[in-house]
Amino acid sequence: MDKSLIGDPLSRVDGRLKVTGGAKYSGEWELPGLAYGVLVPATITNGSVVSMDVKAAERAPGVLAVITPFNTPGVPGFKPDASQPVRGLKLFNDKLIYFNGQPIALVVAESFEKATHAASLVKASYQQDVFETDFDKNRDKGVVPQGGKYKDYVRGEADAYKKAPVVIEQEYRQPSEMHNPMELHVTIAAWDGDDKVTVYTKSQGVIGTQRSIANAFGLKPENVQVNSRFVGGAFGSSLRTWPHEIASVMAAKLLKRPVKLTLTREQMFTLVGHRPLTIQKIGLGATSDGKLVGITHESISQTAVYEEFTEGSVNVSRFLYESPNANTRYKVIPLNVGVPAPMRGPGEATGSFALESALDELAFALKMDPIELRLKNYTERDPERNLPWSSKYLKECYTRGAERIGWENRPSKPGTLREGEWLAGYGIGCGAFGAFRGRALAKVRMMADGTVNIQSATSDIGPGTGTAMTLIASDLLGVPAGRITFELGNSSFPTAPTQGGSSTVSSVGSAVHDACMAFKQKMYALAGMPENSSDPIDYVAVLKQHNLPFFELTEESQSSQQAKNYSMYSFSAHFAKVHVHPLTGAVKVKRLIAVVDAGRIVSYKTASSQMIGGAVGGIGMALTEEAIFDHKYGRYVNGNFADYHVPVNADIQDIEAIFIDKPDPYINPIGTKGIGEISLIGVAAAIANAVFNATGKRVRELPITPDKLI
């Protein structure tokens, strides 16, 4: 994996379909018989459905049918008996509301505006219990997750930072945040007899959307067909298949056609998930020379009422600096909201905001340099699981970093350093995110002509899959990259795990890597040369040689054994400096620096717009995203794009990434590590930590609006 294709800047495979509108996303596909569905909110927060009228929907023009958990007809895997019971929120199976928005009824017509139409006509009766939706009302009514993951963890003795010389102890506070990617979730589901469905759907994984629909209605796996070839971004709220899919291929069983049903806007702030509103308390105590004696880490955060979410806001404070003492403590408080869900970097960007705040809160109170600070605690292996880094080098994450960025020119005294008008301070943030590999198949065929089609049913929700895949063949069969297709999906294709937790470049990656080797050694046999020859092959001549219209086989890469003896995280460093306008109290983010410890990079131009788009949202955590909850009826005030509060261009200046580029020798052959997830691991803190560097003012609640600095 030496040759120089690695790492080229290949531009994205499919980068012109989707620039022309070739791409064809889930809700662009054209049915014979296509019905149209709108889902249809309740208007109470807690409770259930006493009645409801649906008469006037039903006479409206067009209306094939409204579905209610009156005259449902059902899903098997609905019943408590099934074999594999369907989790969460089944829609229309009894009567029970658990937040404001949740659908009690389903419209299809004969097009989307008429269904939206008949869908406003629909009147329900409730009856309405108490509800909270009120985080800190209930704060005391946090538990421990059920089951022995999340219990609290101990190394050395708990609280032993009380006893150090130097104790720093604050909250930080995280809103929730909304999955709202620019393309709308839609399901297109067409029944074939009562046996077969095919389903169009945004899906970040077609394997586990196939194999959840089939647990549903009892089919057969290879009797579901789902195809999601085109994704307009996730980053979390594609991962598992939503309660709306379910209805829609519900409703197509019931119709005998096709139906289509696409979430509003203002439905992704509630049926598609969110980061949970998490408020974090840190204990860190050190010696006056800054070595860390403990760390202790409480997170609680919201969850639904009628399904527990967790993620792992608390694992980062286990394994990323060195402390003899480190304790952490996690629970999560039901509420009538919906259920959260996996975002970009899950659990750690939380929890790294709250650590690498109170790290920089600490090097204050020291009179230290941050980065010294983090070099004083630098683990040369993993402490919480004791076992040596499989790679590692986020020291040279920070000195590249510094030096990019000007770390010099940081003032040791906060609120002291003006440009022009504006305030100007420094600031870092660091990140980790487990790196895996997981279990993937890929089928590599080459044409007489010798073109070369491969094949694997991951997903790409933005990061460029396509494109890495074809330089990763390309280098290894020398056949250029333009004469080379790779095809993902689509559930036929040989199994790929669900597009998530920055795996799909080691696991896919590594099944098309061990695919393109088993095909040169079978070209190798049959041209007669010895299969671990360097000379090149004439792949054109080999086929003709036998008579051979094609040439295909199906390979498949999993983890090695070697790899449990290794501790295994990509690593960043993120570098701010901003602005603040010490009148109006406006942050500018002038600068942002990603410097990636990612193991090989297989295609710096998508790993870098990677980067960049984390880094974006990151800067949306850290100033912008917020969603506000009306308490008195329970439900969002800014459940919309013009009060929620996204990045727009105008907001992002100079963004760079850096990579190390050294590859991890036992991850997986290629030697590459994910950065979807440390992308924005680590950005708010590094921009909180410049904030208070510009003004001497710490503002440990986001995001950071000019109310917080005025």
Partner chain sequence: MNPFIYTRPADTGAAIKSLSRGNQAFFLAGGTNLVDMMKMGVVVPEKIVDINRLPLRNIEAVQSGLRLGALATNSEVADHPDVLKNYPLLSLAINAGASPQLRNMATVGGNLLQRTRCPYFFDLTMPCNKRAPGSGCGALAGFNRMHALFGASDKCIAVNPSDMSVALAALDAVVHVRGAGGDREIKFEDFHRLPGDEPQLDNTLAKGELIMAVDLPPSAFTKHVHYLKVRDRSSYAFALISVAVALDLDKDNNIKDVRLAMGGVAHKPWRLRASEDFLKGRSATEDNFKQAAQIAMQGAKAYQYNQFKLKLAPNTILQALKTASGQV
The other form holds:
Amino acid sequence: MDKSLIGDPLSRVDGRLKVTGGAKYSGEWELPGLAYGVLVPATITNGSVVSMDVKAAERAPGVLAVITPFNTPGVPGFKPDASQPVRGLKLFNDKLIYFNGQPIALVVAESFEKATHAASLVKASYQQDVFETDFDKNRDKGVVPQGGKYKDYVRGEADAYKKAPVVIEQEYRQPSEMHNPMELHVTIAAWDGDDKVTVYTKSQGVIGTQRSIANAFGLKPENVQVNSRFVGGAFGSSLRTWPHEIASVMAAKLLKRPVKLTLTREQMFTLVGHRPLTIQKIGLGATSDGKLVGITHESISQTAVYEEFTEGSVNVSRFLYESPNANTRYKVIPLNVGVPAPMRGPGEATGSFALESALDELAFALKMDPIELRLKNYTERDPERNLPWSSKYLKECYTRGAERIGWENRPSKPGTLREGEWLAGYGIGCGAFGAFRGRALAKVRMMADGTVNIQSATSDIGPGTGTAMTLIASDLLGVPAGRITFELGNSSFPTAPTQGGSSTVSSVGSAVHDACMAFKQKMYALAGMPENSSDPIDYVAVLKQHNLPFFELTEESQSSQQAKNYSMYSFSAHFAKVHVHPLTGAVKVKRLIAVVDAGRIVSYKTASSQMIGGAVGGIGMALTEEAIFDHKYGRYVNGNFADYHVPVNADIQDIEAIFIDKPDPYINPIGTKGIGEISLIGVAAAIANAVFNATGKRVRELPITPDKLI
Amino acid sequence: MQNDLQNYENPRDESRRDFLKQSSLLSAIALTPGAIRRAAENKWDEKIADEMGKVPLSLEVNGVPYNLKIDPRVTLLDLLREQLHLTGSKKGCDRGQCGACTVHADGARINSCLSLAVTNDGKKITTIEGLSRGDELHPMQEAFIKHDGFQCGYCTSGQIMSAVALVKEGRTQCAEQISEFMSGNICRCGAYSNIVKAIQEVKNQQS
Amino acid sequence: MNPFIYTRPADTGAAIKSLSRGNQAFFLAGGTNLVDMMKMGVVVPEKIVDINRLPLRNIEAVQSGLRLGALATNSEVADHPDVLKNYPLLSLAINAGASPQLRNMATVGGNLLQRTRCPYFFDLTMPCNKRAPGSGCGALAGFNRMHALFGASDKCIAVNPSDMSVALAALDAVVHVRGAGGDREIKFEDFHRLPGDEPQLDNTLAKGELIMAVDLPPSAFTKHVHYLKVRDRSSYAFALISVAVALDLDKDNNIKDVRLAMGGVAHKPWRLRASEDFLKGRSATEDNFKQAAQIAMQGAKAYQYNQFKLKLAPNTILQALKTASGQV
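Could you please show the structure of the form predicted together with its partner chain, as a counterpart to the form predicted alone just displayed?
Expanding to the full complex; the earlier chain stays at the top.
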């Protein structure tokens, strides 16, 4: 068997476990004496709990505990500190209610059925205060978010677009969207004595979760063991440790029994974040031949009253196109909603919908091809930071995507192309997302038989982390992929960052790279060969020669100083072809071509799937997804999988991923820039622009449902 | 066996209901005060009531017969996951809105989260764990690996169970038909097009 | 879910008796709707009468047409050779609803009793006259995008969510029921009711009555049929508007007979009799279809968020008629 090479289309290394039902997700660990926790949500939207009647619940068969703000055993780390702004929700720590659905009790019972039933028996009386969930009604109450990151930005002159010969000024709206990973958020907590706890939880970062739980319960981090070996999707919803995770640890401590707390799908609409409702104003000014002279991008999005979250929508307008003048502004409106969270392509997905739609409007006003307009304003340097790009092949993305989708068939006049009874149209939407690299460690161990085990406390929420790492190790060590195992999702493994921001392969992959290189050098040294030799080496013989049952080393890896001299981004150009039915307003995305400059592609097969999957998420954003509030009651009216529409199989036709696949020379030793976010960023605009091309109707409010097109 | 179980109209049902309402067996039985206290501490009345509320259930899961007594509220999905420890079938919504819990009941694909376990008395259930033969994967499982028909893997068991049934149903004439008849299985990672390819491959192998 | 008594009666007589003995007793068939509502606390049964073993699953030709046993699953009906041959509209409508898994569970009788998907009905913390009579209608001044255009009342503006029932209404089906007092037949159009002052009542079944079968009368609509469902995603979603069309055309493309019914617009499947009357005897032209679609909208009343249906409904009728007549 030969070694694999970086870039090979290796099948997922955990594929067999996943297709046989053998992959154990966090809620599936069998622990003796496991009890079941169910949360009781508040039914008011603002105010406080005055009293609770839990007698019936406590008396219900099989109930072990009903934890409320009135009897909570407390969490040691929840010390009120007036000097600190309120951050995060501390369940049962006080009686305040900030949003409808906020848990007011945790019922633990011998079975899921009993806990669920008992939870329905909990009664509460409230002090109800006036609440605000209506974004539009409170639009004038926007405030500039805290923190330097979100200050107003001005390059050149503010609002310079207004003076240009050709002006586009429009507002774009994207509703609240839900991550909705398939797996319900779940935590199992089991204490060993009163100073050690083991937690199985849905987490994108076991080290972060370990730290949060250790802080909350005043434990040494090493006494908190966090496992999250398989994660059933997350898309950002498991980037942080949520209140219910702390609550389950608290309940397990109280009962001295393992407790499993699973959120319902409905509870996931309020308790684990969302992409916040955002309205963006874009002003574009251009010369009559299409040169941008000013970009203004303002964003106002919702946040929670108890914690601030800002959707970083406007950043993209500062650097994606050349313009001497650019200014951006953030505002947030605190409302009585659960706190938002980063969701796949956070900020840029939202921002690119607005910017790329506006650019399409400008191209139409100029009677210019949208690609030509983008080329006209192409930047060879980052105009925001005034730094060279570490690498940028966006032009190649335009060319290859246009060729692949048949851009020449795009009608220059909207609403003129018919295919059968359908109106047809083409659109482009581009995206960029920062290419990051964090500090990470990896341990490589080779056994006497030559098999290799690598460990790092990273996660795999679906992209195929283990597969990518196996490819890197196989290529560098020269060991066949089948003889390598990669383990993750365990806080006792060498430290790695949380899986987010498309940075896992860049961070952890580099650690694996460096560890493998160091390992190889050590083995060459043991073999008495020059360290930088490229001659083949017989590891098994070396180990045997030195009488070693195994050999291992741990390597730390992080970004170089040199990297700071460059601006690093992944770039994408998405091309969509849509059909729109003139009578029913139905939209079909017939083809979607995603062309990506994400540096070197490590795991071709899983990367393609990730790109296609991001495009599916983009189709959802463009056409189907919207979480809807009833502002009279402050509750979601479609908080479930039947009425919040994520795309189904029938929504998806032909999607193709094309990689430029050129290594970035500066970001990391592998040259990879990341694809998780870029796969979604720009897709919604590409579809909205294609819908305009098909119909002549410009839809500036997502999702583009049939009612908006008839 | 089925005949014994079919007529489960228990004449004691109504009286059992009354019994449950009284909630305390202890008041009806003469016991010494100490025994009463011990019984209460051990929640005996609750445990007895609990047992009486259970319903017999015989079914076959992946060829293994089970004779159980269960709380009639338990869904087939929760029976599989929490009591039989067959966690391959997943819970994604618990309301028949996602398909992650898809299993075969007497050969038909169903949402096990909306099926009370007791209504499956006498049935043969197949879950993802029962699809492969030892180490030999079912062709659909092989095809899912080959075409990368999943990412996080959480919907995968349901997708595969659904896909196996779909091929049997003959709904594989074209990609569009496959997509339509696989639309009861949501995949948030967006592996749909690869799932369709996997199904097409299995279909072509069989024809 | 609350604890309940579970019973599995041996025959229909015992089932009906068992139901009548419980105050909050429910027949359980496929469970796709009832079990969901039990989980949400929308219904709180004291007793569940499992009727799945009753011999009501046959689909058979009878003198009056085709008889669909109440416990035949949606899939069994949709795939039945006689249905495919003689009632293709029914097969199309069934396959437009839910998912294959749900259609393998859901039954004919259960589908007729499927309750509304109105969000206020499903949320115990919000008012709903259908769930809790007298509590008010949350949808009236709330989120009413999915709601009725026809036959609503100020007590309830919910719609019936069934696709199958839209086709059954178009096909003049007859519902056979059995109660403590004996057997009776209910014309399909009389089976479901409008909300009026008692929106808690979806249909005209008497307490304790069991649906035994649905009969389809002989039908000439074997060729020019279509079921068009417009929704927010391509599949596995409830209708914004759905239209069932069955045309009987002569060789000159004149309409000998026609059936039209709409879903997603009323508390019951909405038969479009006036449009049918207009089309009968006329030729199958786009212009006539357009007029029929306009006629269908007489008396329509929209609310804040479903105004679009006033346009989407006639558009969908037109498109469905065009498709059924082979004009697209």
